[in-house]
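Here's a solo chain for you in structure tokens, the form predicted on its own.
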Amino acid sequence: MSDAGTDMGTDSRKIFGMKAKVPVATENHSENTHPSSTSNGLPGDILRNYTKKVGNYLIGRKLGEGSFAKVWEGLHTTTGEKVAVKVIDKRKIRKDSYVSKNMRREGQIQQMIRHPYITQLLDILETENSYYLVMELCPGGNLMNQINAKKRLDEREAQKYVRQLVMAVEQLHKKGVVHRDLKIENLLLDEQDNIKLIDFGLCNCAGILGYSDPFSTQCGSPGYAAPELISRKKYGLKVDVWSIGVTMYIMLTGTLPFTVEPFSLNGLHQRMVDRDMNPLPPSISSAAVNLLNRLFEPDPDMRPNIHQVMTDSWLQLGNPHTGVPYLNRIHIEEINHTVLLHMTEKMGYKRSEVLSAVLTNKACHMLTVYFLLNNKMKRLSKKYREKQYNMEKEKKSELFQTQWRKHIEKITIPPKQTPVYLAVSKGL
């Protein structure tokens, strides 16, 4: 995170567009049926879109829904920025002992990870009936919607998304984390049309979190699952590599690579083991086909690991953003001191506590405020620079037109004369 926005030359209160407010010592996690009409001076027309308040967040429209959780659009009342709020219903998960036992694992694992292609966990709240995970909002929507609209993606476009997914998974595997639910539906797009990997509910991590025998549970979507996972064998990190192959295939074709009619797990497993992949369009390059064949290796011992996948020629390792190691934690020199100064001097936070939360990636309200203000500052700085650029462009255009008019005015057109050759002919 660079110190974005410092070239704006304005007061931080104007940049952030918010009133200074000293934080309350204890978070209010109670679930209110209606948000306060005086939520940090937010306009009433905005508040009408939100029907519930939890802690420092207003809850609005529903973005998605799963078996045990729903994802809602939220509004952070302190900064006025939008977030995504995943609400896990504790009453529902009590019926499933495995999910109930591992409910907090998702938040624990996401705090271990920081990557530009993985959604950032900002805050964790809990009430008697609900468990809340507050995350950054991805305004670009779901990648699946884009594939449905286009039928399938252009190979160059798919190449970009697969490359980003591989880089995200590489960061997970470096920490010993297996996702186990990689699929198109779990890939969102940000404002820059880059992917954000979401939904870590089925993630697991051996050793670090102290779970014994973690990689034997049969879970995830059958169409994306590796053959060793479907056959209930012990498995490792390479199940994610297989799922990357399925995701890549769907991007290129709009369909699943292995299907059986009528559906049966045994029949699906047999097609995977036999390498009986559905035919690919003839327009797909040989390099892409070669990578898919590598990813769909049924023997996990022969299947490449995520680091070997990154070296594949189709992913264009020569790309400056591919293969570059990404630090899992923010370095002290990357701190945005304008935001830090605003939080300490205008909002009443302690400098040491803000730095501790940001540098350790601890999901809490302080991390939320820092992350949202930093992003807001980058966004406003970008708009400011674009505005300055457009103004300079207009000035140059006006100057050019003015100079051209002056040049035209100076040009004198000589009087019409009889051509020399005609004058000579006439004289003869």
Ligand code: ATP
Given for the second form:
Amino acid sequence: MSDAGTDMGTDSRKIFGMKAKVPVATENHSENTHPSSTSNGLPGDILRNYTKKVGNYLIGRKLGEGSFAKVWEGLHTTTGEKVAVKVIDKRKIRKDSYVSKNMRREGQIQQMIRHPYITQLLDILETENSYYLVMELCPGGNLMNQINAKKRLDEREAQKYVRQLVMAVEQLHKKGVVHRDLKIENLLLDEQDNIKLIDFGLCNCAGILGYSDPFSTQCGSPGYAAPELISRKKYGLKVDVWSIGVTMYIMLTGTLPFTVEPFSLNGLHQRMVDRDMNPLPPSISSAAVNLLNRLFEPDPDMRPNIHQVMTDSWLQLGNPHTGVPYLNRIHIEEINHTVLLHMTEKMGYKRSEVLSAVLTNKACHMLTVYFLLNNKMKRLSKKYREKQYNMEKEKKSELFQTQWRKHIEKITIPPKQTPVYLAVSKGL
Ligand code: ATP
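Take the protein just shown as the form predicted on its own and give its structure as the form predicted together with the named molecule.
So here's everything in the complex, that chain up top.
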């Protein structure tokens, strides 16, 4: 990562818009505390949008809701940046022994992964009744909304999103993590219209976290589930490859690839093993159809793994600009030293502790501060550069106009004379 803010001067307080020295964060897990004027000097009209305070986060509007969790927009009081806070109601999940047993797994697995197309987990908080996962906010909404609005995506657009999804899944599979719930609803969009994979509630990781019997639990949405999952066989990472196929099909058509009327799991399974996919619009390229057929291979042993999928010609991941692999951890050379200096000198954090949290991707308050300040700095630097560029452009155009005016004024127009031929015809 480049030191993007160096052109904005060296006073980090000026860069991050912080007036006073911020104290070392303490994790106050109190619930239902109404945000007060102590929220790092944030303006009152902003605070009005938030009704509750949990630790260093003010809780605002609801962003979405799943089976076991509600997700709220949060405001990180230390940096003034927005986040998403997933709140799992421990009382509610107690009724479901599988979910309550694996409640902490989502956060543990998400900390193992760092990727631009996967939502970054920032912090984990816990109270007696709730479990909070603080994540980066995806302000672009759900990809499903886009598909619903347009009925289906243009092939080029679908290609971009599928490519990003494949890259995200490759990172998971490299770490032995199977997502098991890949679906359009779990693909959100960021400010740059790139996908962010969410919801690691059903994912699992063989061997690494020591969970027993990881690959036989039946889970996920039937429309996206691979045939081996539906038929309750032992399965592996390739169930995600099948689900990528379903997501790609929905992007291109707006409908599911395998359906049965009336619905039955046996009927659905039969259509899958018969390779009886619903028809595709004739405008879809043969390269896309070819990839779908590869992804919908009913025999998991014959189905390509994610690395083989990456070599498919439709994805064009051989392109040096799109095929660059991402490191799973921030490397020490990538550390933003302006942010690090600000955190140690102005905020009182220990340098070794900040570095340890950032380099190991440990969800905690220090990682949150680093991640949000780094993003804030990148955003403000971009705005600053754009402003400089526009000012420069304006100055140049003004200079051009004054020089042009001077040039025009210099040109003397000769007085109007009667042409010779006219003078002759008039007998002069
Ligand atoms: P499910 O029942 O599918 O397992 P869940 O209870 O695990 O869902 P999520 O799927 O993680 O919950 O989130 C529910 C909704 O909250 C999402 O569909 C999305 O609209 C919203 N949401 C989740 N994470 C974010 C985020 N990082 N930024 C913005 N909105 C989010």
